[in-house]
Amino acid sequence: MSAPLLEIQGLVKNFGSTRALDGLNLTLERGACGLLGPNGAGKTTRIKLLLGLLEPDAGFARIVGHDPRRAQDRLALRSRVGYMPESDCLAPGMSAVQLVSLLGELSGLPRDDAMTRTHEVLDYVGLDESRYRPSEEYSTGMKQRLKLAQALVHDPPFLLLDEPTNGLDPKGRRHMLDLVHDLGRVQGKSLLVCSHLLPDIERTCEQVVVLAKGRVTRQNRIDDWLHKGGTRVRIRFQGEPEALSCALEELGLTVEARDGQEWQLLVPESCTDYDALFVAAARHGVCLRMLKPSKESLEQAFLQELGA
């Protein structure tokens, strides 16, 4: 079997009197994760650890193979791995083609190759017209755009996008979360995002990493996750409401919230006939309006994960 694509063990971090890493550990294997925590869980210090920006006090990590605590390991970590950091990071008076081709030959391209890669890349993120602009006019996502081509040059098998869509209209957010998606579904990229925005990480990630406190408290499929315990649906009804709750504990169904006369129910997976809802509400003298499912969203998964 092939090598894990993130193994950290044991990592520690500390500012000052600040733990920002708590004994991280995890393992991930390839594929599309989103990285979750509130504000102060250690996401940016977890990525800039794995990049070898910053020196862990205790642990230790390995991302595609390499240590980041190792001089040899971070050049070979350049040519594996691409980086799209949250905050502004354009040379100014550089074009997009200037800055992206420099990028290149600095993940180990050579020249010729890196400026072949450099066109590519930016028709890809849709900056085709614009590549010969100073970035400094570029517009915000523009120049979100222009930090994924930078990170995509040298074609890394790994990506490690720190919020991708920071500061993006609706229309801009949702050409970067196809290119993510595409990248992640359908170019077979291995990703680690890290976003608040949680509709993000639901959009283009197959599982997901919480921290907290400096360390993992979950890790999930997606899908896994929100549908644990069984799948929920929504239930209108005319009757007494004494009379449903009699049918629904025969057949082991969990009421989980209640708004009048429309339910929220809990549906073991082991219970995939509805018809045996309709019949036992019928015989109980109740009637069934509406039976739809209801796809809780990550945004309320971890909000309970949280406690919040």
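Just so we're on the same page, rigid core means the largest C-alpha set that superposes within 1.5 Å between forms. Positions refer to the first chain, counted from 1. Small disclaimer: the values here were computed from a predicted structure and weren't measured. Compared with the form predicted together with the partner chain:
- Remark: with the core as the superposition reference, the CA shift of Leu50 between these two forms stays below 2 Å.
- The rigid-core alignment places the CA of Val12 less than 2 Å apart between these two forms.
- Relative to the superposed core, Val286 shifts its CA atom by 2 Å or more between these two forms.
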Given for the second form:
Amino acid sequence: MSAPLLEIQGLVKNFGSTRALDGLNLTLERGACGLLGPNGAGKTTRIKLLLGLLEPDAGFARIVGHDPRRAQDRLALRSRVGYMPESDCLAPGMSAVQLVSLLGELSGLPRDDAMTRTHEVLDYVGLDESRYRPSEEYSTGMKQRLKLAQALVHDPPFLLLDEPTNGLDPKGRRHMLDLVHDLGRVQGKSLLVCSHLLPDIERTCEQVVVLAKGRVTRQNRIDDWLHKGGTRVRIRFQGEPEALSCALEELGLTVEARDGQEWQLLVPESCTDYDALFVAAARHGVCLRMLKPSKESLEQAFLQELGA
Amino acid sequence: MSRQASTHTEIYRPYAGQAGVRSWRSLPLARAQIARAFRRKLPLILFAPPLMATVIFSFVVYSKFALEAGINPTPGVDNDARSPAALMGNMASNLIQVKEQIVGFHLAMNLFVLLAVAWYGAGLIAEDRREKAHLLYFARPITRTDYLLGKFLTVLPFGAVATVLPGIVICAVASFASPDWSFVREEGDVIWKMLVFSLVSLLCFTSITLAISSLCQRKTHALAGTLGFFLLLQGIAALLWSLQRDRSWLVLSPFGSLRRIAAGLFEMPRTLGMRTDWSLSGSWAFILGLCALSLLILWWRVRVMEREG
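Switch from the form predicted on its own to the form predicted together with the partner chain and print that structure.
Whole complex next, starting from this chain.
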């Protein structure tokens, strides 16, 4: 069995009196994982700890088999990890070609290889002739693609992507998500994607980790989380709500949300016969006008999680 | 109808080679930044005064040896001991000393060295901070030492062109012009002293410039801060000297301390017509203290940059 991609045990990090990470425990296998959490949950702190930019106060982390606390390991792991920061961070006065090839060389590629790789990854992210222009003249979308290119130049097996679609227009966002999806699902890269845009995580990742107050509150495969406890269906009805409630109670169905005459129900996996629902409703004088499966979004699940 | 170039495949190609942690990691950083600095040609005008001074001082040194040998630079003149050429030779031998020329050159050019170092060094860390480029660098397998070394290696060549290279040229002219390599045999120590003095002044200017750059977020601020720092110390030293009538206050001026260090190294009681009788050890302590303080500030600031992002 291969070693986990990421292993964190009891990680604690304080900034003065503020505890950013509070005994964080996490194990991640290879694949694409989304990192969710409200502002101040400790996402950026965790990334910095993983890259060895910060020293933990307690606990340890192991990433792609390396311990970021040890100097030699720290350098080795940085050559195996690609990091796309959230904020705009480009070297002034350099074109995309100069910047990416420099970062390729700093990552340990020979000079010629770094230049070849630079053009390959710039092709991949779709930066055409503009790659020769100074990067400060780039649009937000081009800057995001350039940041992804520099994270890929040394072909790392593990990518840390911090808000990859930040500030992008819908077209740019779709393109970036396509690239991230391709890297995770087709190219077999392991990804850790931090994003506040939950549909982005849903689109690109297989599993999700929720951080709150410096701790992991949930770690699930996205599909498992969304289908927790059964299937969601939405119904629209005509009649007395109390009567429908009685009918649903008889069948053992739970009402999760009520919006006038339109409700969301949680149907247990054991219940597969929807005809019984129509029959029970009719028996109580209620007419069902619509029944359709409800696809719960990650956003709803995340909000429920935070609420809990 | 537009068509995409055939090279634009948008297919991810895995890297077939091996990326790893390499030695001399600061060199690519320095090379890229030097290439970037050369994109603007106008600042190269800063090197014009040192270039002209090199030509003038080299000519003076050449003339000394040519006159000493009794050879008039214009051939075909009688070499009689009472001839004007012989008299000129005696005068040149007494009045022109190579080490005086070298010290004179360096002290006269110190301001231009500072300007070159400040121009090319002021933006190096400040612009990285403003654009957050350090986030990209420190996510790579480089250490803080590599990063700082890369910055020093970017600035030092520009400073060296204005100070070390002209010194070497003047020494080379003296060596080739002197009869039977007499300059190398009799005054060979001038060469290494020139190198030591150049490197000390370069290290001082570079470390102070980079330290101030690490405290700013714009090149213009760092440039003004660097020049202001030197002017301030120079002003304080000059003010205290004139108020107290005590030349030892000049130790507080970087240029004054460098002048004293040059006088001590080359064993000259006067430099550029001025007595240098203030404390030599005080001057060394002041210059090395400034360098140490700058390096400490640099280390602290780069550590903060790495951690805070």
